[in-house]
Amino acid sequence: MITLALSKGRIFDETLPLLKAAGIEVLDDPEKTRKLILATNQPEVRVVLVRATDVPTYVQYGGADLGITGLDTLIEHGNEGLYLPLDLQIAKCRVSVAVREGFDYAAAVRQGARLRVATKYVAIAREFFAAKGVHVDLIKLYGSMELAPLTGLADAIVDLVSTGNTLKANHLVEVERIMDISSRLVVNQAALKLKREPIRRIIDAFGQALGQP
């Protein structure tokens, strides 16, 4: 049995064409079922639904043989025990710094002031500001990041940005782009040895669908 870990939403939806290229079709709609393990048209392949941030953990510890998750999640988790064969070029977005309208971010950074930054992406934010020589106090949040600058909890946020509409709606502006993000295929290294042929077939089919050799 080959187990693929996916999260609901954009990554799941954008993975379906890649799975189809590998001859795999998921038999249940995750939005219409309470099942967490979904069968496919291939009896030896199943999909498990987990939180996006848990995908690397499931793959690392063998709860899944493969998974698909964003580069941001992988950086925060670390890549220990994981093989990353493909950038799938799906669920694209970016990690950026944003502040409330009217906040002089450039001056704050230039003056060497200590910034308070709210983020779920602590490792990414720490490395980014350290490289700039900016002192920051990092405040870890798990949601509603946009509230932090509006309530005075933080001077800035580091968060995923797709269209930027949520920032605009909350009177925030994007001031620095840290990195572009897309989703990666991750594989358990032990599973790759034990189940080499079926896993290799999936990797190769994904690669061909993406136009990669």
The other form holds:
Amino acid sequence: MITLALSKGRIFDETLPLLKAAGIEVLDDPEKTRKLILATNQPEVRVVLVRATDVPTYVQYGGADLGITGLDTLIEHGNEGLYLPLDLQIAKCRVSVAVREGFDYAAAVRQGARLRVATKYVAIAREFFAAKGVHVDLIKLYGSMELAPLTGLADAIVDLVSTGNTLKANHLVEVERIMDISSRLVVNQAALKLKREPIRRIIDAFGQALGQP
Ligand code: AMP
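Let me have the form predicted together with adenosine monophosphate (AMP) next, following on from the form predicted on its own.
Now the full complex is given, and it begins with the chain already shown.
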């Protein structure tokens, strides 16, 4: 049995065409079922639905053989025990620094003051500001980061930005782009050895569908 860990929503939807290219069709719609294990047209392949941040954990410990997750999640989790064969070029966005409209970020950075930064992406933020030599107090949040500068919890946030509409709707502005993000295929290294043939077939089919033979 080959188990693929996916999260519902954008990653699931954007993975379907790749699965199709590998001859795999998921038999249930995750938006319509409460099942967490979804069968496919291939009896030896199943999909498990997990939280996006849990995908690397499932794959690392062998709860799934493969998974698809954003580079952001991978950096925060660390990639120990994981093989990362493909950039799937899906769920693209960027990690950026944003502040309240009117906040003089450049001056705050220049003056060497400690910047209070709220984020879910603590590892990415820590490394980014350390490389710039900016002192930061990082405040870990799990969601609704846009609220932090509006309530005085933080001076800045580090968050995912796609269209920029969420920032705009909350009177925030993007002041620095930290990195581009897309989803990666992650594979359990032990599974790759034990189930080499079927896993290779999936990796190769995805690669071909992406034009990366
Ligand atoms: P946007 O308004 O299009 O800039 O989208 C920003 C919001 O969507 C933020 O709350 C992000 O956390 C979330 N978001 C955008 N792109 C992604 C992605 N690829 N994966 C997960 N969340 C995302």
